[in-house]
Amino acid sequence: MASHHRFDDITVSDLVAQGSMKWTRNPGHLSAFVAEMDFGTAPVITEALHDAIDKAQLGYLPPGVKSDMAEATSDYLSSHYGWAIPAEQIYPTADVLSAFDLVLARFSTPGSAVILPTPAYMPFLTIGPARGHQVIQVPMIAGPSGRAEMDLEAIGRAFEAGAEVFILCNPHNPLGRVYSQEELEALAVVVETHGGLVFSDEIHAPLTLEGHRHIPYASLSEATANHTLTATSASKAFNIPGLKCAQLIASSAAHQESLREVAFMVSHGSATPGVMANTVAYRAGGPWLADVLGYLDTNRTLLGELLATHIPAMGYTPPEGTYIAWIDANGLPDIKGDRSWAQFFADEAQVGLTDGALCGEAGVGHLRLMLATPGHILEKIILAMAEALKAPSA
């Protein structure tokens, strides 16, 4: 039998007394259809925050917190990936969305395309086209390994129609890849051959789960760090998403400059407790997030688990990093109507879901859940939609 966690004591009651949009946009509903865990967040943040609240450092965010913030995601970043950036390279900001904003604003000729693997997080796929850039969609192919790899070969493609911007995510959302080294490099070639630059989300990196290593993509090189913006955050790992603060890198000389001039913007939407929580978890937060990574190494292996014992004609590959579960819903027969997995879950089921087909053409079919919960709640999941399936109207 498997030991006991203090996750396990939370209930479904607890989280929606919490409040949070996750757990009350869909009264009645199992919710794992975005990126929150259910495990609170580490008590020496919370202990921060209510420092920072006791003191009224509610204000704009002043040059000394800033400053902190950037020595503190430059050490972590130093001591768990080897890499040494200098923490007046490093900038906060909103989060990775803004940060991607500014770059394609900054770094990219107005109306160029942007490359995107797909399936992807939902949002860049809409973000370009808001901004006049055209996303061209190239879907990840199965390696020699039947692991989800990158096209190398059509991203160049892509670079020679005329796109300048690749986006690249890792641990990649929703697949949960974690690159190799030898990967990255194989990218790094197109990139480099076709003077293209790469925007690195990098947000889900402290997910990385047991067996695998993160590499940040701007270390491996000097040509890499010339041509990559990064972004990273310890929002994902920590639960603090609403705090608004992401840390965007700019690891070449050329970038860093031309980020100086507007420095005021790319740092003026992150809030002054969302930067102290941060530089709290890059210094602090260690201890909490190992166990939490322990429960999610258990919780990837349980889903695989209930999948094949309730409904195993559904597809799914345990995660590499995140929380996410990417799930293969294509081998289930035909719906009747016109719906979407997605929505039948949440009729049938009232289990909340992403619909693949938001990640972009190459998702079609497939499911988003997050694993973040305790594990009897996704054991109630799995279970709901496994009833729903039985029922005349599935």
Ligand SMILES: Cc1ncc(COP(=O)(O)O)c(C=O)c1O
The other form holds:
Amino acid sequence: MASHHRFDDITVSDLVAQGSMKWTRNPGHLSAFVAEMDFGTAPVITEALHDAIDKAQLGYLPPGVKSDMAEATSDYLSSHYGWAIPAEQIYPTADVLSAFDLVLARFSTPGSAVILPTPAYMPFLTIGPARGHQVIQVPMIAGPSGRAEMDLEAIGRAFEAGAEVFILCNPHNPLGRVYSQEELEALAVVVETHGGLVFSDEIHAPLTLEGHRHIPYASLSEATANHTLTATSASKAFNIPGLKCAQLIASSAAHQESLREVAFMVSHGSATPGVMANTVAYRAGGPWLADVLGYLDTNRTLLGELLATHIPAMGYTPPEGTYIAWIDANGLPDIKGDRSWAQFFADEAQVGLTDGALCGEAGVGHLRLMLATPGHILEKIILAMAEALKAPSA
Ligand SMILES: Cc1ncc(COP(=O)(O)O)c(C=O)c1O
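Same protein, different state: after the form predicted on its own, show the form predicted in complex with this ligand.
What follows is the whole complex; the chain from before opens it.
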């Protein structure tokens, strides 16, 4: 019998009462569509926030709070990944997406194309075009072991067609891949050959799961340090995206110099409590996160078992990192009519999932499901989906 975990005690009513966007957007639905966890956050973070509020530390970002966060991030990157990056090269910023927006504006030619392996995190398909940059989607391909890999030849061709910025997402949303050193080195050769720039989104790095190792792309070599801007945050792993703080890391002297000129703009959107919370997460959140990672490890296997038992036609490879499951629904009998599978399950099962098509053309027929939820809720979700597939009205 599986052992009991305190996260097992969390109920749907608790989550609805807590009032997150995930659990209040569609009342009555079991929600698994947005990258939030159902486990609250680390008590060390809530304590630090209570303390800051009691002291009314709610003003603009004090320099000491800012440098403390940079130090904490630098220490975390060094102790977890062996990446020695000085604190002066780490900037607080509001979030990873605004960091991406700034990188595009500051370091690429207006109108130049952006390369995006797909399926991809949805906003990467829309932010570039909103700023006048075309997105070249490069579908991931099945590698020799069957897992999804980057199509380096197609990426090279996209650079040749004039693209300047390559979006690396590692660990990958939605595929859950944690790229190996060999894969990252092979990518680096292509980028370097074409004089490209990498925006490396490593927001899910602390969520690297058992059996895999996160390697910061910029830490690979002098070449990758020079052609990369990295963004990360404690926001996914500690479930605090509403606190508005991420880190933008300039690993080249040229980028650092350039960012220094706009440091005010880079950091202005970061919220003082968020900067404090990120500092505490990196310094003292380890035990809570280890517990979460253990739970996610169980859940990624549980989801495979639930699908194999109740909806065997769905394809699923457990993620190597993140708490995102990418599910292939193409093997299901086509009973959804004109709807996407996400719409079908929203209508017929009251289950909220992301339509894979929003992740790019390569995502059509797929679903994105968050597995950072108590096991009994994960089971309810899959059972509701299985029932909907059986229902005569379907
Ligand atoms: C890969 C990835 N990048 C960026 C974000 C958004 O991060 P932020 O809220 O810091 O902009 C998410 C959120 O889920 C994500 O999964």
